[in-house]
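Next up: a single chain in structure tokens, the form predicted alone.
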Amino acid sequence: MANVATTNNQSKEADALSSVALLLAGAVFLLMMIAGLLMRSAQGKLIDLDPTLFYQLMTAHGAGMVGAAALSGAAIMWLFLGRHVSLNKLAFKAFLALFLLGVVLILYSIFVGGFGGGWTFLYPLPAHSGGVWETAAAATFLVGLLLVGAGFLVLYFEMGRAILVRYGNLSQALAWPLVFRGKMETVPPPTIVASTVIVIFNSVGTVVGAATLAISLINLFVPTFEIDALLAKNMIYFFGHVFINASIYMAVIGVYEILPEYTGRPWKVSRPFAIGWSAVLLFVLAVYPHHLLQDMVMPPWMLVMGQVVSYLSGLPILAVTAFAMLGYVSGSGMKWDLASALLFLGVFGWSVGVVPAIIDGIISINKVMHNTLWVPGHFHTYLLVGEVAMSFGVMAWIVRSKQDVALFSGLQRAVFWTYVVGALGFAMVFLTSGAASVPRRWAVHAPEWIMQDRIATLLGIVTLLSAVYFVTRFGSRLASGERK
């Protein structure tokens, strides 16, 4: 008995951690939403934005909202990969301790040190601001972001660590007996599946991306320590790839464990389901060449692998989780509420967001559309409609009451669909400007752009009003002690 009270209060203590690491990451999406408002306003001459500050402001809004997809998905995959291994939580404290730590820097680095120079800190841009910003500010914002990534290495060290106590090697974890042999004494759980490959690739990319930055920064204070540029962006681009993409499947993990409440299907790891997964832990490490398409002294066979990977990648996942989603949800008679309606509109929208995505991988296509408003098109239905849709899901699962099935058909439901409408529409008015050739990353836009850059404003205070209500609620409910 004493053994079931100490593992019940674990337990517990593991769920308030990651609940609070998901209000965190809820307050930091809408922070980084209102920045994003003030750079489509000052493009639409609603408002006066010195190009220096827009410049600042979408550093810290493209860190920001990786930063917080990636907290929110780390929480979420904390909080159900603990239902399966045994999880210490001082890594989970280390984590968040490293990663607000490296937060507080990144922001002293843009807002006092007045860095610029875009979350991607493209070699050897930190070290040439033509005198916007000091070398200081260049070297705060890479140990910013050298704290996020060690906190993250924490983490990942501690689920591996917990995953192999458990099934005792990789193999069982991947249930690669299921996927070379076709059987398998004991199944893996999908979340089991699915960390171990997020587990994976995401070590792998950040400690690429940390090798960047360690490089970037001695390069800052001693100019003659130098890595090829071309190497250094395939490193830079690999990491930003993988790590964008890991936030968005760790948040996959609640789609997996909660709606079969919902459904009373048990979501398993078919042979289909394994194979997927496997796929992606491959797909994912080689896909970020088309990232470089530009890029004409890369080598051919890159850019030729980054567009056929770009083709295939998003087919393994979508098969397991949104063609199988469609397969759960259909005829089982589920009751829906907010929480299991921003799950599914989750996973349609990084269904979706992989369309664009595929289309901008074509080598022709590429050529003309990379640079435009085509782009932030795609990661803003990836984010706003998938993985952030996803966490606002879990948080609403969280301090889900017995009758918000009943209550989902007032207030909740128009929230829900204003937000629907909203995202949608933002990330909509990006592809239709990419389309037109408006370039991206401009401070200042052209006349004739500027009626889309309003409507963008618009549809941007929607969701963000839309985004106020599922924060607040989850952070209220939390506060009444509301918690599943």
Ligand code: HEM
The other form holds:
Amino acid sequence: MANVATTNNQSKEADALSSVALLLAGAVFLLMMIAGLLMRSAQGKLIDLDPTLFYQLMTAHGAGMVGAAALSGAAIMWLFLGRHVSLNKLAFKAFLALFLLGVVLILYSIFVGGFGGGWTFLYPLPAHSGGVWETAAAATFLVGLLLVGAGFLVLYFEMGRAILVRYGNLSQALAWPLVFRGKMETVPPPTIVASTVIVIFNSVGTVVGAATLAISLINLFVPTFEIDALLAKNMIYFFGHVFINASIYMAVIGVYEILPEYTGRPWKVSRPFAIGWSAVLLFVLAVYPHHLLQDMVMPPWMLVMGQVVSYLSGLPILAVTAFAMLGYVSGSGMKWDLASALLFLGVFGWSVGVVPAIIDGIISINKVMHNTLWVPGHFHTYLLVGEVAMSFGVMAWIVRSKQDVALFSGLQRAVFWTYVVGALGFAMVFLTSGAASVPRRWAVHAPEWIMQDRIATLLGIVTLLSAVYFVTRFGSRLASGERK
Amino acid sequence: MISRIMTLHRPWMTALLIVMLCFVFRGMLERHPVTHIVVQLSALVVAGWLAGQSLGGALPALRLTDWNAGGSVGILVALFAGAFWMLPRNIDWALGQTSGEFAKFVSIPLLMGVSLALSWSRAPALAKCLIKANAVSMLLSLSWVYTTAPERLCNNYLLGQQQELGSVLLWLAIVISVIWSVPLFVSQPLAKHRPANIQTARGVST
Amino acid sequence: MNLKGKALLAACAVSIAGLSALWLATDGGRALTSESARRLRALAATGAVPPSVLEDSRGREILLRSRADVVTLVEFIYTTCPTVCQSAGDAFFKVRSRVLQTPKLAQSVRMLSISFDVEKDGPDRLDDYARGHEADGQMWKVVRARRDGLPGLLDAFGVVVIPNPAYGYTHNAAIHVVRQDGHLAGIYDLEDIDGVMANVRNLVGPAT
Ligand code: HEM
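Rather than the form predicted alone that you just supplied, could I have the structure of the form predicted together with the ligand?
The next block holds the full complex; its first chain is the one shown before.
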């Protein structure tokens, strides 16, 4: 039976701040799913949507979903890192404030300013809209992103500081003695190893990302600065990949911390586990200078390598996580409830979602594949069935009551399976459409694609309904818990 | 007091020497933006920093633990002074007019070096990290601007020189990040250790 | 971070002072480089450009401000310049074609390409440059400054010239519009022919 030692101080741990952030992220997930459904049903000609509005929705959906994924990931990481080191709450508040301010600016730029450049603010799109949106709107969008970045930096640095105070230096926290010498006096828990890796590469990423944003801003106002478009594009894509991948790495900390309560087996840092996480760190960091220096010294083949690495950098983490999880779960007499099922689903979805990424990464030179719905297919799998499922799992865990621990009611089972079918199915349709060369980012679809669009819309509705259940259950239980 | 500074705190004299060298060799240093900005201006900051160490050691009251709690004000002064001297037109001012040259030699050591020396060690660790991160980020964007701007940003320097400055700034950003991050992996950089004399500062100033 | 009241107050004061200083130092956020500052200043200047004496390829005196009823367009060049000064010539060529389309403008505009390379730009070189860009010597004259008047002239226009080890000089390249009364009315990038024309039309007044 589950180890319930931690349930006693659960209320203390599940600190209110993370819960608020998770609830916020949950609400954004729901809203943006609606935006996504509007897009999908417009493609399926079920509703009539002006293409301009379609692109605004797409920009909002992309930015909002990535933001919410990062927010929920950050909340999960904060929640569980707080079990091991002492964190200053002020930092999380500052993070939330900056994050929300940034989001307000971004939404303003999209819906009032009419910015529809796509969440990747692809250079040189912001400056050349053909009159659809103004420089000011694009600038507001970029400043909003800068604020969000600043918020994350505050958060990461506070976490890094707390880790240093507790573990002395980063090599210890990364379990490097274990990696290099195979042994270590006190091995840090998986949460510390994971958090340290995330803090390091996302800090670096945010610093470089901020520089890229600053440049894009300058370019907006002084268009004669002919900024190397390829360099800017590479930086943005690379930063985007790292950032969105990191949201999964943050969320997976929830799996490391919660699953042991259900398997009764503590999640330990093994040597392969430590190597897997450090490998990702090295992969990602090795690619930055390469992007920065490519003008001067890098041959073109390294450029392609960089893209491939940015796609595949998450593999080692996935491998060590998925294998370890299977090891812990099998034969443990694991108790299933909504929380553990969703967390398990999260790791599963992440693994499945990576397969199309591998295919895409290996043939990433193939521009055609890259511009079809194949790509949204890949990231909707690992986000919708991966990160989002993990977040819902952590939410369910936070509000589980004592009776709930072993309980997986019929309704919950039904909703859970509906979510699995809906979300996986929705992503699969993207993949099949992509394999049939249906382009991505097209507001208006050809008649022969409409059938797929409609099936996807149906599956999307199903997904949305289950998600509404997860989020409202979390919200109402939080509220009633607080009233007590 | 002066003699105490002179005998106990040698950095003060090094600082003076640096400023003098920067002044005497200004013609040579200012001929190229790399030596001007990366060598001369940084040297002036370092000189101010050293002088500030001496001053703070000899006259702890200067640290203003109340008005400059957590070093916040001193750091703000330094940031604004830095922003001012980052503007290309002020570099032109320093090159073209005596008033500008004078302002440079006085304000950079004082407003950047000395005020940082009197403030930095007391700043919260988080703030320090953010400022460092911002510095690296700024260096990267400046480097990008200078390497790609199609026009000269300083009237006194050539386009080619400007591009050289851009590449040097990129390397500077990389070197600085390595210098700042490598110790985190090897040593025990706990936020706690602060110079002992800060504790005494309050007693002296009140 | 325990910012006490005093420190908070001081921080606010420093921020206000710092922001004001930056605001002043950038002309209200409008000019980060000396070049943009120079243009702003030229527009705001109250004095007229000096009545410099220049000379053409035959050594004749040409006045920077000759008549009180024409708008003068000025470019600074040196004839052996392989890059910017050739673009400057092209830009003037385009401006002249546009000016000639309107008779009223054709009578009220004159153009000067002024060489600051007083040593090397002798009569032959001035003529070469004029021929190369089809300057007619009437409406558009290619001239050089006189040594004694050069510093004052460059200063009035805020032009900085530095010798370049690789070739000739580096200098500001722009089209300067001088009003009928000798005041600078605008400074434009060489590509901004539309800007120049709009300003000139405005100064000359509606075609009758
Ligand atoms: C029921 C849930 C969802 C629906 C119905 C939905 C729908 C869509 C649609 C129709 C597109 C545009 C595809 C195209 O034609 O290019 C799209 C793009 C996108 N979606 Fe979703 N989505 C859902 C969930 C998510 C989630 C959970 C995330 C991330 C956490 C996400 C992230 C994105 C991103 C980043 C894009 C790319 C936007 C761009 O190309 O600029 N979506 N989604």
